[in-house]
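In the form predicted alone, a lone chain appears below as structure tokens.
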Amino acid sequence: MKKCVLITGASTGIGRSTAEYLAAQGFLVYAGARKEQDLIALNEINNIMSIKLDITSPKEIASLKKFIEDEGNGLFAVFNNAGIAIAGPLMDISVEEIERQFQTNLFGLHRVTRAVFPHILEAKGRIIMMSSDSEFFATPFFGPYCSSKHALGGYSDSLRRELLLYGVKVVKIQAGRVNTKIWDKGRDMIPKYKNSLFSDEATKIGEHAIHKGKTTGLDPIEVAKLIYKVLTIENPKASYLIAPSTLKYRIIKVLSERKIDKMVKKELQKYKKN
């Protein structure tokens, strides 16, 4: 029997690339997406079965549970990939926006993981979290997103340690910039804060991040290949750092907070108008 993997947020980007790659390697992929046209397109790919899934919807989580049970194939792994990114100066962002960020990037992920956990426990399988370099390096003006990834890191580490006696591996993928449509969505947020105290630096940093993401971001297929590795080796690591170049991130991990703050301050000063 083919091993089954559930992928959330499989319509585009990392999720879509991973779904296609795993299906080509012989996995049976349950691909979660929200839009009808994406569900239809995914269903046309061999070894992929799409399922309508908004991870913030308890009703659709219940449908997911029933779908897996009805199919009767079990579940070896879940790749918690679905996520959103809300950016802007924290002092201009409402509580409701931060709640929306966490509803998807943490609470939705928890709903999915709880729903499918009995199957993964039975298979002694994998729970894979799509994290980010933002888990360990909080950048200015991306506070909601960075906060959610910090929370995801703590959630994942606790869950991994809770399952040490049960044969289930929990793995974080700490990705740097990846070239996906998330950067196009980010452009819509920039004008929202044009009257902010932080407008100068927030705008420039946002524009710079989008440009770098679109021009130098990692191809999503590289993440897909890493997911395949995590699914097929006997003892995957607790976390994997993946980026076009990981040197900067490895340096950040060993520098003091004070040194990192000095680096960030120097960058901010370049953008602040006098």
Ligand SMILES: NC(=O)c1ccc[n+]([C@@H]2O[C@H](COP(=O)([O-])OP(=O)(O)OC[C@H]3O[C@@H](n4cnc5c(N)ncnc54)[C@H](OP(=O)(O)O)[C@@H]3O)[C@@H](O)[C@H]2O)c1
The other form holds:
Amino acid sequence: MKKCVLITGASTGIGRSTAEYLAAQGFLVYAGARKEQDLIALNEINNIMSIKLDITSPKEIASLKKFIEDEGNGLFAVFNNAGIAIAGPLMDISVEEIERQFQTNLFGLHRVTRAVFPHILEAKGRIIMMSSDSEFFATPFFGPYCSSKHALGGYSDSLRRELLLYGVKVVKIQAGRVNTKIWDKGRDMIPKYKNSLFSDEATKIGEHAIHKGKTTGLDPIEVAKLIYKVLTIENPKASYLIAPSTLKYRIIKVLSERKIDKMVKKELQKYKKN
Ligand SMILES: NC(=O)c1ccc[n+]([C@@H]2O[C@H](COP(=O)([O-])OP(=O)(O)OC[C@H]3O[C@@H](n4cnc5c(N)ncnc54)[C@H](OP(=O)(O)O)[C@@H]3O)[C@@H](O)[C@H]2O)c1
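Structure of the form predicted together with this ligand, please, following the form predicted alone?
Full complex below, order starting with the chain above.
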């Protein structure tokens, strides 16, 4: 029987590439998406069955549980990929916006994981979390997103240790920039903060990040290949860092917070108009 994997947020980007790649390698993929046209397009791919899944909707999570039970293939793994990125100066961001960020990147992921856990336990399978370098390095003006990925890191580490006796592996994928639509979506947020105290530097840092994401970001297929590896090797690591270059991370590791803040301050000063 084919091994079955659920991927959340499979309409575009990393989720879509991973769905296509795993399906091509012979996995049966349950691909979660929200929009009708995405569900239709995914369903047309061999070895993919699409399922309508907004991870913030308890009703759709209940339908997911029923779908998996009705299909009767069990579930070897979930790739918790669905995510959004809310950016902007923290002092201009409402509690509701931070709640919206966490509803998807943490609470939604928790809902999905709990719903499918009995199947993964039975399969002694894998729970893969789409984290980010933002899990361990918080950039200015990406506060809601960075907070959610830091939280995801804690969640995943606790869960991994809770499951050590049960044969289920929990793996974090800490990705640097990947060239996906997430960067285009970020573009809409910049004008919202034009009257902010932080407008100069937030705008420039936002624009710079988007430009780098779109021009130097990894092809999402690279992440898809890593997910395949995590699903197929016997003993995956607790976390994998994947990025266009890992030099930045090696530097961060050896420098003190004070030193890093000095570098960030220099960057901010460059952008601040007098
Ligand atoms: N791109 C990067 O540089 C990068 C780096 C590190 C980590 N990541 C992480 O990778 C994951 C995928 O992002 P991506 O870069 O591939 O961006 P993307 O192309 O924007 O994909 C995001 C996916 O999440 C889905 N989604 C958003 N909210 C959802 C919800 N409430 N319920 C179900 N699905 C939802 C989107 O569905 P719709 O199409 O319906 O909106 C889409 O399928 C995210 O967790 C992101 O944080 C990305």
